[in-house]
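Let's start with one chain on its own, the form predicted alone, as structure tokens.
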Amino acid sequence: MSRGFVSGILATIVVGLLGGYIVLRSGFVPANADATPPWLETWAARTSLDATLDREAPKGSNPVALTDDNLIAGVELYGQHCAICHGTAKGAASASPVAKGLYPQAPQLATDGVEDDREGVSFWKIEHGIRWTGMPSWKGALTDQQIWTLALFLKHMDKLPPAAEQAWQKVKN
């Protein structure tokens, strides 16, 4: 009885894998960037990202001090590296053609915001990028100091002091 049960489980797994392979090979899972992702793909990507962030994102405080100069430096870094995909202070209205063509579309941060994310989460996302999206890893292009400075700006982008707000309003994509 036990051997039959195990054989049944193995057969079910093999049939499931074979069925999945047939579905993939037949083109029923869209590969085009302008298609809506299937719910299973969205669920798998979000579940994996959430688990990875829980395990790997820095938990401590940001080593970059909250000062006007550091916020302005974060705005400048954002303008140079992030605005093309994540927009400007105008939010969704400022989405570039690149941002509109990404799959999935990049969040327009002035509209969608990440101020409620821990700075360590933003640091991790910037440093490592996110698979199955257009978010690249900036690890080789930016220093840890620059990435933490960006994370500082992102955390406070909805409540900037006047000088930083003025710089933020000038960002173009």
Ligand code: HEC
Given for the second form:
Amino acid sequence: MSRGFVSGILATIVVGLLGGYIVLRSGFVPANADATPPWLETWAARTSLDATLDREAPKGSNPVALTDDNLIAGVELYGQHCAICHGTAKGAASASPVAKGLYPQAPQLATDGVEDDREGVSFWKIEHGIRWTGMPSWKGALTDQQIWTLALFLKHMDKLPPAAEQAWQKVKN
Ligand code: HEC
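Having seen the form predicted alone, could you now give me the structure of the form predicted together with the named molecule?
All chains and molecules follow, beginning with the one already shown.
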């Protein structure tokens, strides 16, 4: 490779970085949350999330057993920590101002359910949070056992046994 070629590449990179910096400083890159994410942004975020989940989400089954008590414990944890953003049994009709004001908006899980996701996938999302969204990481706040208990509830939230369903119907946000 000739020297001129290499310095040409370097110059292009420097000009590109400088151009990017100038565009960022110009105030024309949107920083507001009152908008719908454009498709390219959504595509990039989803592709990165899906690839990370393929690599990192636990593949095994949920160590928390499917019992009424564990489902009710999951409902209670959800009511305490998640309903403010993900709604109650009323689904989309229960979306809070916080949920609607986020960028992107928080899915209302009784309507846009995650029952079809593997429990390991929900575990990963709850434990680590989702970058570029309002979904927090719960690693510091909840134990692994509590996170698996939440994943158990989310997996079964559309087909709860009566005792757990009763607790779920009482959750408010
Ligand atoms: C401050 C708001 C907020 C709180 C509190 C919150 N989340 Fe989220 N969560 C979000 C947002 C926003 C997304 C959407 C991320 C995206 O678009 O990929 C999300 C995504 C998710 C998803 C993936 C949904 C899907 O459709 O794939 C799961 C599962 C989830 N959250 C579970 C929880 C649980 C369980 C809790 C409580 C421990 C919780 N979240 C608390 C904002 C929140």
